[in-house]
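So this first bit is one chain, no partners, the form predicted on its own, shown in structure tokens.
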Amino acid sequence: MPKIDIAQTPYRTGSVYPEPYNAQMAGRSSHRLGQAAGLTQFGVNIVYLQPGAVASLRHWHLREDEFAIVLTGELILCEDSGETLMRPGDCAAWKAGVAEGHHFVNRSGGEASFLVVGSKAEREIATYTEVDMQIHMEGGNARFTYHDGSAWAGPRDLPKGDQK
């Protein structure tokens, strides 16, 4: 494969989330480097966050490992267990199956970016820890459910004690 021209890679804004969560991803965009290269075993994306933007809902993966390194700007890594300031060169990783919800937030005054690499399990479930929702991925298709596995029909509050 020749050098990847980032400017020619697939570019996505927003998210696959249903409303109202998709609207909360305003200011988020990404270049899909792994997709451009035809990779099938892991995904590679550069994610850009404008000031005030979040990268995703706080989540953890059942079957997929995930790794991130900050490229530009300052980001806050928000995990269920606390927050960490992240600057260029700082890395974080999450092992599949560990229920530690995480996401990045840009609380700075300038754009920030990070590279994220994740394994691509044939079937995957990601659980969102601050909202009652899961995403089930299979064959490139997304299906949303509540934490109890029932079909998602819109936002509802998490039961008390189920916020992780």
Second form
There are 2 protein chains.
Amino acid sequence: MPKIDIAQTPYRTGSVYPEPYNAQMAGRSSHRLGQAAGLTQFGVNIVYLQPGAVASLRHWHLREDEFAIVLTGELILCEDSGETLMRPGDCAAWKAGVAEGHHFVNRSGGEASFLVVGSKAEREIATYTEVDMQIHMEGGNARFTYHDGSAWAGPRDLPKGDQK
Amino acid sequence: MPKIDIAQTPYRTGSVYPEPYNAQMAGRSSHRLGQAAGLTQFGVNIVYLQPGAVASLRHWHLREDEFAIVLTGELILCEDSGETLMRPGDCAAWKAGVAEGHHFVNRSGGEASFLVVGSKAEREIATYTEVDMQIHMEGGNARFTYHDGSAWAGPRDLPKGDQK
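And the form predicted together with a further copy of the same chain, for comparison with the form predicted on its own?
Now the full complex is given, and it begins with the chain already shown.
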């Protein structure tokens, strides 16, 4: 039966980020619903954020559309262009290739959660807009570079043209 | 700002079905969030069902993954294999090509709603499992056939091998 037993889906904490960014993802966890259901064309995760936690580094996707709906609690959608309070039922979407960095932050006193959908491109690049890093995904493997494409070897200042 | 003003998204009632099936979709309406946000890789709709309404004819998709989460009210997920009560937060997913017909039915006394995500194949076929009909989608146009592929020209009995 296609009803998903959420508690039985793969559960993840932390991130794929290198340090020091991985440590900044404390208080974040997720259930991987799409994977559990055998979906291959888009991913569906429920992400849980403890008070103070962030869902990801602020980023935008080159080739993958993304959509989110808040399920529980209260979140701040932080984007390069500003902040928006998001409550259960509130939705947001980001078209692939639009260079507007975004992430969810929990500044409330309780847990909050959202459901996020992202299509699965064969090769994808996400650009972080608050730190000088990009992630390159291919065949399930992640590789990190600076914005200029050279291999990432530790935090450094954002290139001047990329500073907000 | 990518937060979606749901009330401002395209609002649809009815269906693309020919009669008599179109009339069976009374009490169904939807907001098209993905379209409003410019997404092209998957669709995202919120579907509202009045008491007694159904979301679609029972169907399965050949090439498109599908995912749904109940947002408000109480729905019955009716599938070829059985029925499941679905409440807010409950999720279901259908992998492309799995021949398990499914649809949501509102047997409660109040409105119910769910959010549904479906990938967008260039050419898609959905097969209805309670009536002898298929929909063929290509370039945004719908064409209806019987299960044997011949042009649909009005309701007829399900082929013997397709009866549940």
